[in-house]
Each structure stands twice: as structure tokens, then as C-alpha cells.
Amino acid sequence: MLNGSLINSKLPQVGTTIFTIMSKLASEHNAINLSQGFPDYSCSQELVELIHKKMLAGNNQYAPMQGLLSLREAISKKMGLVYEKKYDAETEITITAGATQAIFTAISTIVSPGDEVIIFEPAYDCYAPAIELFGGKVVPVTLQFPNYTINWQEVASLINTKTRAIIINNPNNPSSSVFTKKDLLQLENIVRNTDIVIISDEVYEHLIFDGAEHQSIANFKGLAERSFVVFSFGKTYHATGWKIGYCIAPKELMNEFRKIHQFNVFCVNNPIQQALAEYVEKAEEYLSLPNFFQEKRDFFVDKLIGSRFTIYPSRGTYFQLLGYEKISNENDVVFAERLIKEFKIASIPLSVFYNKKEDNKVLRFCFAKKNETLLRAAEILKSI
């Protein structure tokens, strides 16, 4: 057995997720779960067919390190297609085990002892407790509520020769905001002359509502040129335990990549990335994405009009914001086990994304789901 004194724990701070917790109790509660960011419905079945084929053809051994080729050929030209940005396939394309992987991965290439790493809150859990377990330094800017917008002015004073990078979710989880133009302008003029690295995690690129276009960090040339962009498939094709997703990044970035990414996980499902060459050709499936969540969206903020939650505007992702501030006094952990235990609907509460807690007594609901579901839950808050 092993003596407690033996084991020194990387992360003493660090418990298990918010996401882990909230969907158990749901299940133990039988809740509709709209905590944890997953469709409730299927994933393309032409696309469930073509791995099943793919497997049957044999393609059930390792892939290349960096991915499949004909499937970083296909990013390539997405890429050229939605941004009109080419990545070359060989040099700058990584398949990857998921987003999250590639982000852990990207920080591990960059960030040494005595770095500091430049978040903004409320920030997805994965970035602080990676940036930690390298000897980096945390460095939060909060977004301004309730419209989670950005102090460019506070960015620019919290840069130093110790800021080795900058991490931007965009669109934005938890908050469901998404960086303007102006915004990225405003953040390419502040790295220029540094030696500054962004990470930029886009999973939800193509979940982007009201008429608005994805400002990806691929159309300006000043920070393409030191970022590592992050993509989910899973996101895309609805598919989110399949757990594979792909990094872009400049020639020299991406070689260090590579070399953190071999020891990591080496490679990526092969069936899977044989499919999805073939797949991603298919441009409609994924730019009709913001039409088809826009929708649910609006089905879920429509059915909840006359509650007595705060409605917040998602302008990207598939979260909707709501804010109880009129129903409870609650701090917002306790006021979400509360809706599941007594109401039997599971939701994120977002103090748990920021380093301080900050409760603003505003709730995370996915809206990734089936009407009937959104419908059930939107009378269930309706009722509260």
C-alpha cells in the first residue's frame, strides 16, 4: 500500500469536473441532462456506413503519426474553401484525439517553468490545469458581464517578457460569445513585435447565429503566423465520442508539435479518418451548421419566454445562458444540483469556469438536443 507521503500531486487543486459531476447526478436522478455539451440525436448514418465500410476494407491498424494524409488534404482545401487560408497538408496539418488533446498538446509544446499564459474567464476547464502542470502561470482577464466582452486596454497591461501566450475560445464556452473583426484586430496589434504565441480553440467554428461569419484567427495574417488553431470534428458531425479533431499551425510550430504529439497519443482512429477524407468533401453538412442550431436555439428561447429566467443572448456555440438571479439568492453550484434533485434538469453553473468563482447567478443549458426535449426542459424552467 502505497504511504499517502509518496505521492505528490501535480494539480493538489484539481478535483473532477463540473461536467463529470452534474451529469451523475443527473442519471441518479433520472434529469433531463442539458449540462454536458452532446446531441441527444444521431450523427449522419451515410457517415456511421462509410466507417463501417472503411473497417471492413481493413483500415483497422495504425494511421501516420500526423493523421491520413487524404484527410489533411481535404482540411486543406476546407480551409481555402471557409477562410481562404491554405495550410499545406504535409507540414501544418495534425490529426489529433480530440480538441482537447490538441490543446493540452500545444501547451505542452510552448509553455516552460516561470511562463505566463494569458486566459479569459469564464474559460474552458482544460487550459488553467494544462498551463499549471507545465510550471506556467495562470493570467486571467475576466469578460465583461452580461454581454462578455473584452478589455483589450487590460490585455495590453498584462503583457510582459514572461507572456508566452495567449489562449482565445472563439466562439466562446461557457459564455456563447464570439470575437468580432474588431476584436482580432485589437489582439494582432497587441502580439505584434512579441514573441507571443495565441492558442486558439474554434471547435464550434461553424456554430455562429444571426447572420454573423466566424472570425478565425487563419484570416489575419499577423497572428496566423504564431497560433495553433484548434477543430473539432466531433462538434461538427455531431459526434462528439469519437474524440478526434485536428491542430493548424505554422511550419516550425507544428514540427514541435509534432514531436510532444508522438509520445502522447502517436496517432488517431484510422477507420474514422479514412471516413472522414471523404466526408469533409461534403461542404454542405458542415455550412449549413448555423441555420440548423440557430434553430434550436430560438425553439428553446422561444418555449422559455414568460419564465422568470434572465435570457441571455448566445451568439455562437450550442449553450444558452440563463440567469436566475430573480428566482434564488443561491450560490449558482448549489442552485444547479437544487434544479436537478428537485426539478430533474441539469444545467452548468458558470462560476466553476472562473478562478475567483465569480456567481453571477447565470446557468449553462445545451440546446444541442431533440425539440422534444428542449420543449420538456423549457416547461419544466417554465414552471419554476
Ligand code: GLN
Contents of the next structure:
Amino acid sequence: MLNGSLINSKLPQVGTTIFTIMSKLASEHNAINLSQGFPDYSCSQELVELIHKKMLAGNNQYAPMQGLLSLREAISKKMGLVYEKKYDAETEITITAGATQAIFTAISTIVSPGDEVIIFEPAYDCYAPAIELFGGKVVPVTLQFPNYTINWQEVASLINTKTRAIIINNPNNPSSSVFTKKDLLQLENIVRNTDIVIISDEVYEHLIFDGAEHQSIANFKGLAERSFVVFSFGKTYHATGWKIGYCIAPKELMNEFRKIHQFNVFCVNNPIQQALAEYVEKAEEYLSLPNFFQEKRDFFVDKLIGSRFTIYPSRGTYFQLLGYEKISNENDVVFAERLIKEFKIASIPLSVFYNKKEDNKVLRFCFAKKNETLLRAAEILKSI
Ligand code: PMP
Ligand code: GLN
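Form predicted on its own done; form predicted in complex with the named molecule now:
The complete assembly is shown below, putting the previous chain first.
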């Protein structure tokens, strides 16, 4: 038996992530897994073959610490094509082991004990623990249910001399909302004349529907000059298991980011970077994503018509929120577990993304699935 005093937990309140718990339960109960966000169809075979080719060609040793220059150049070019600001490949872009590592490293770069960091709830789960690990205080702002909009007056009222950073995730997981140009202009206004750094999680940049345009931080001068912006190849190329992404930021911020990055990962796997350096050039791949996922969303929602679940709007990401207030009074975690065990369908309860476990009786379902999976899932949901 280990002496308890050997462990001085840095995260005493933290357990295992909801994604791990729900995916495990789904597999134990042989349930359709719409909980953790990942596709159940294969990614591009052309890309897989390209990686294979890069491996066979001998690209199997360390990549440069910042990431392969050719990949950073391709990203720089893409940023200039898709958004208004082109970032310098040499000094302002770093390839990371997924968005999670980029976010963690950005937080570690700027948060010191006593600093306050504003996050929006429901909040993706990796922000708060990282802030707390570095001695920061999480200051949550609740997105207004049911449209999950931001009350900017509230945000402004929370800013003080201790406010070090604001983390924004757009399109937003888990709420599936999309923040508008007006939102970003408000943010720009609020941080003007402050030293607040923005961490912008834009992993769903291309998963945006109904003709809306993604408002990247890169399009707002007063924000871009103070922001770490984070992206994930896992989302864009239907390959969450590769864990590769990137972070962009002005040179001074990126310089500090790399000081930490070099000691927590050093570099990211080489053959995938080699392949992506070519594949990122194919603009049609990422430009087709809004249609691709909108069709999946619409297919799923259409098949749900007539069910007792409330269908909330999904404006971005690959998640659909469903309310079960007409079906049960149970707490959302209990209800989600019962759905797995009794009905063989797995989802994610939203209350886990709030520090106060706010329960609006809403569950999140991932629609990055084959149509046959979505159809089977919808049939189960309609029967409840
Ligand atoms: N941010 C958000 C909002 C996400 O949904 C995810 C994961 N799906 C990540 C970050 C992490 O991305 P990655 O798998 O590239 O680490
Ligand atoms: N981002 C994925 C989701 O929201 C989960 C990733 C993970 O399991 N950490 O479902």
C-alpha cells in the first residue's frame, strides 16, 4: 500500500474524462457510440497512401522541433487564402501533437499563479484543468441557454487587473453554436488597451453550416496580435487518432510557446507531417467539409422528426444537441448512462462541461458517422 503522503494531487477534483467513460461504457454495452467525437468511416485513402510512401522513403526520424518547414509554409499559405492574415512560417507557426497539446502549451506559456482566465461554459474539458495546474483561477461565463450566446456585458464586467487570458472556442463544442463577426468585434473591443491574451480554439473552423462564414481570430487585427490560435488536422481530415495539429501566434508569443513545446513533446511525428505538407494544398478537401457535415446533420435531424427529443440548432461542429425534458426528469448523467444500458445508444451529458454542473436536460450526439449508423441511432431515439 502506497503511503498517501507520496501523492499530493495537483488536480484533486479531476477524475477520468467523460469521453473516456462514455466510450468505454458504449463498448461494454455494445451501444452505438455517438458520445466521443470521431468518425466511424475511413479517412482519405490517398492521404493514408501518401503517409505510407513518406515512411517507405525513409522519413522516420525526428522532425524539426517547430514542425516541418514545408508543412508550416503550406499552413501559412492556407491562412492567407482562407483568412485575412498570413502568418510567417518560420516564426509564427508550430506543429503540435493535436490541438490538446497546443492548448496546454499555450496555457502553460502565459498563466502564472493568481492569474484569472475567462472561459465560456459549457466549456471543452481540457481548458480548466490546465489553467489550474499552472496556478490560474478559472472564471466561467455561462453561454445563454438555449442558443448558447455570449453576454458580452458580463464578460466586460469580469475583466480586472488579474485577467490574463480569455479562451474562446468557435465553432463551439459542446454547444454547437457559432459566434458571429459581431461577437468577435465585441471581444476585440473589450481587450483593447489591456494585456489580455486570447487562446482561440478553432478546431472546427471548417465545420460550419447554413452558409455561415467562420470568424477566425486571424480576421481581426486587434485580436490576432494577442492570440494563440489552435487548429487540428484530426478534425479536418477525419483522422482523430493521428493527434496532429498546429498553433499560430505572433512571433513574440510563439517564441515563448516553443520554449515549452520543445521540452514537453520536442517534435511531432515526421511522416504524417511530410504527407500533410502536400495534402494541405488541396483546398477542395477542406472547402467541401461544410456541405459534407451539413448533409450528415440534416440526415440525422430528418430521421429524428417525430421523436420526443427537443432538437436544438446545430450551427457548427459535428455535434447535435437533443433535449430530453419531455421524456425524463433524471439528471443528465444518469439519463445518458441509462440510454447506453437500456437503449444501446451513447451520448455525452452537457452538465459535465459546467463547473456548477448545470443540467438543462441536454445530451450531445456526434453525427460524424456513416448514414447507416445515424439511421439506426435515430430509430432508437424515436422509440424512446
Ligand atoms: N478542442 C476542441 C473544442 C475539441 O473538440 C477537441 C477534440 N476533439 C480538441 C480541442 C482536441 O483536438 P485534438 O484531438 O487535435 O487534440
Ligand atoms: N474532442 C472530442 C469530443 O469532444 C473528444 C476528444 C477526447 O476524447 N479527449 O468528443
